[in-house]
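As structure tokens, one chain now follows by itself in the form predicted alone.
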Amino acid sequence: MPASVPRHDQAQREAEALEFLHLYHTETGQPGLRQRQADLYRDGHLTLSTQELTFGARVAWRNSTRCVGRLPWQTLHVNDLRHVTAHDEVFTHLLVHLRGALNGGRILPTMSVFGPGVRIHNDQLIRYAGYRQPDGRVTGDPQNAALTDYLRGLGWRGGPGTPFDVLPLAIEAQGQVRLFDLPADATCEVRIEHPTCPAIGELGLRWHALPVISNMTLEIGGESFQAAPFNGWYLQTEIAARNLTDEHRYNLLPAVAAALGLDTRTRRSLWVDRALLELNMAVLHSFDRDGIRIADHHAVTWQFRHFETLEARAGRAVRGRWSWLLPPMAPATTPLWDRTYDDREVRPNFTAQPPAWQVARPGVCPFHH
């Protein structure tokens, strides 16, 4: 047992190898567990394979009780990258699965598992900009504006100062952090318009098409992996229900109304329920009509439920967070709104990491180019 493992922790990290690899063993039939068993007596840790990992990525997405999207757990993608640790090559190989994830628009659920001492200090690989300004107001995504100030302080000098400036990653590697800008080929914006009232689209708004979460530790078999982005594809009201539309983001409610022409003296009119309806329904039509792929609120409730069978079906239980499962729009008009869960979490499973400007990190110094 290494010394710089407390025992407990040890005795806990086997105890949860040994329940992954009896999951792994059942579930896949794979031969060879009493080998691997023996591997982790002898070893004191589990040295994961390339299945092995995919496998538990794979099942912590089943178990994200936050996730209603979990349907095609199945699918993931897993690029094993736990050889790369240098900056540059961890750049690069963002750059791999931003390209491939896309797809063309067909996106694909993807993960990339780096190697250890590799952090991404952004929550998601693609985040806009949020400005302070003198006057207290923010320019871009006022949830961003912590990170953005952070970035500053490493270095970065800003873009040009709209509302959608794609912020640069901050990749830890090797006791330093530096700074990378992403090229716009990577991005993959959509332009937000209605199909029927082009005053929408004049407002100038765009979000990104792929959010690849990329603040989450993946936590199988006793190993922590602080490096794995993943993505799935967007929900629409995470689009237009939160991010355009919360009052602490972009607070974009007032000016879709403006541009629908609709009475805003007062909210019995129902111009705020009018406005948000809208423009949900604007980044569906946006997505549909750029070929990028988007789920709505009624079919994903829908495919929960059928995930609940599936499940059921295998002898697993379902467990999830009623208030992250319900959409933030309709949620009475799904089939999930008379549900209830178990809310407890089970591993393998994702792990939030706090903000790099909130911990201190003793020998992780900035890169300055």
Second form
Protein chains: 2
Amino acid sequence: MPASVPRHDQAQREAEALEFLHLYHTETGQPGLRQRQADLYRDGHLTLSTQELTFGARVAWRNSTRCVGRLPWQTLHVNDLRHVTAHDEVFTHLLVHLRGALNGGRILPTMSVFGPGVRIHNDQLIRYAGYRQPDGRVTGDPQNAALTDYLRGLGWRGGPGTPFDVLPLAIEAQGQVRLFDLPADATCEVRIEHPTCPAIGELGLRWHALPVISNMTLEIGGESFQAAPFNGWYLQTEIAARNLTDEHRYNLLPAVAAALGLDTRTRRSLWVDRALLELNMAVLHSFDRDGIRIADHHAVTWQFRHFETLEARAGRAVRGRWSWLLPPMAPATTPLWDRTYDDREVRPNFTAQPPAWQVARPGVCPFHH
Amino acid sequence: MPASVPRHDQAQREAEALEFLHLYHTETGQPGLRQRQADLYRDGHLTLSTQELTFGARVAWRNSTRCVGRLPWQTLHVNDLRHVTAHDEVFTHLLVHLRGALNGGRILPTMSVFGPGVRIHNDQLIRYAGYRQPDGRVTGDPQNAALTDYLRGLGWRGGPGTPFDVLPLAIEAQGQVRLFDLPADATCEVRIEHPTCPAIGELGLRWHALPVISNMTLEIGGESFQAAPFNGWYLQTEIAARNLTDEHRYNLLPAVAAALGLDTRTRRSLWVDRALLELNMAVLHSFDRDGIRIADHHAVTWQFRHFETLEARAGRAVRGRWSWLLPPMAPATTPLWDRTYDDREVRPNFTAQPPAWQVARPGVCPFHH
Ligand code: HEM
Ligand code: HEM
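Form predicted alone done; form predicted in complex with another copy of the chain now:
All chains and molecules follow, beginning with the one already shown.
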């Protein structure tokens, strides 16, 4: 078992297991609670059934305080791959996940849960390289510069050197880390064009259709699943108001402003705000053009309010982190602005993993040649 | 003494007084700390000198966790009017405050501290009426509907009925509440026009130049000043991204969108965001046109970072409320987005007063005919 699995103290683990069994049987109305409690007392831990795993994964989504997209939590598809522990098989199933979740653009929220010893070292399945240049600048996504360095250390030769080179996957299994190149047909991308300003299209921007988070541990009933990549669809602000625009990411607002011919001598001209708006227009337009599902910050926040209503009706409290739920564009025009949320975390849930390259990992050979 | 003065427990009051004296003498380098401590032990409370009051008011601003405009805290002008306790005099000094603070557009952050028994029942000196209509709608500013009702109850006949009627002031002094009309030359207003879209100008929007908060208690060294109205200059988002646009305020984004000819069938067209942007442009443009100082959300957030740097250099911790400091427009493009702040309150500071009409006030006659 990799060293970074949190070592639940046994009493705590059993308490979580009991709580989860209670939740599962109460919410689903399934019989058999007594039997499962007996199993737990016998084994000291839970071996989840596929139904329990699926339920637990959905509730983990429902409990994600930082996620504004929780309304369809019950629709999560869960691939129970806990028997899969070998690199090639993991990779094959990741390709199946990517294609199935894309679903021709009608994206399906999907999770694949792999077996013991598996871990994906990339934080998302699809990430663009960040190549450090001698002058200190980065070609590509600066946020991924450390990941890019790490993959090169593992033997990756590097890609063509564009700002949008998809990184290979570093899959850990059976005590070894191996690299896998993602084929182009598994990483659907969208060319970014603006509906009326061709110069924005000429910037050559693109983004991938699927956000698949692959570095969070799924925690259900005292059990931890380190390799449980999951995806929804994008919210356009994630791409257009953060990834492409943050100064420590692609930092593209100056280029967009130039394409729009804005006066950028002073921010008081609100050129930043205007470039931001047009880039958000462009991302929504381009995903819509290609028939790839994407949320907008107005619809998703109203849907979140609906989620709150449904949860209240079900007698459940919604936890939330206001600073994450609010979109980074016109937040006061959304129905979440005036709300307050209780941000305490409850289980089942997802927890962050430290990057593989920051953790001493006894028993794992990082360099496989 | 009105019932709503917080009754500091005496020990706490002396502790605050001691702490304040220490702060004052340390920061200003003034001698005489021992003497002032002796005064405190003799009287059981502090009678602040004008210098101490001024220093305390400035530090109260410096400590305001919800204020993003704190960089010039040392420039606050303080009018020491603690000897002023009669209605007419209070009103006269409020007019002096309004004219002096406006300063022909080069607004001066100013505070006027009145004597015991004085309270201003309006939450800001300049507020627009909110007239409730039989159909449940409100003409003017819906946020001020309760205040408008209250003033009518006090005998106000009502104004001409435009959406921008300036309310009279309800001044409490010597146990009585009296109404005072603000003359037009004390309430400088700005007509809102857009630099390139005349239809926005034709909406007939306006806003007043000065935000003067008049319902917060100034707390210094265990002493409370209930009538201590203060002003800075506006940040354009306060007017253009909240007051004129919130659905429970003027709710003008649909009208602005119509003036711009936007497609408002779905919010996915980002018409809300575009109307918001153009209204912010219009407010900045109009204040600039009239030479009335106003901040923009980019400059003010960079200035706040500078304030943090200066405070760190002075060896002081900056407290802040992230959700208030962040502007409601393009917040992730400002340098405050990635920061976290400690939001615990320290004294000197300002505390909120409940509206006069919500509090039983023994000894105060609210209806003066
Ligand atoms: C279906 C469409 C979905 C939308 C539109 C959506 C939207 C979002 C957004 C905007 C964020 C904030 C991202 C950021 O600022 O970095 C977020 C975070 C998150 N979401 Fe969702 N989400 C969706 C599906 C899912 C699914 C399927 C899961 C899990 C099963 C999930 C779990 C989470 C978690 C755990 C976070 C926090 C991630 C972190 O801490 O970095 N979401 N979501
Ligand atoms: C000089 C220009 C100033 C600017 C640009 C500025 C900016 C702001 C802004 C944008 C807010 C948030 C308002 C809201 O969202 O309702 C705020 C709140 C606040 N400011 Fe300032 N401010 C200035 C001057 C002052 C002064 C002179 C004082 C006191 C001496 C002050 C004390 C406060 C306080 C106490 C709050 C919180 C008000 C509340 O709780 O409702 N500010 N300021």
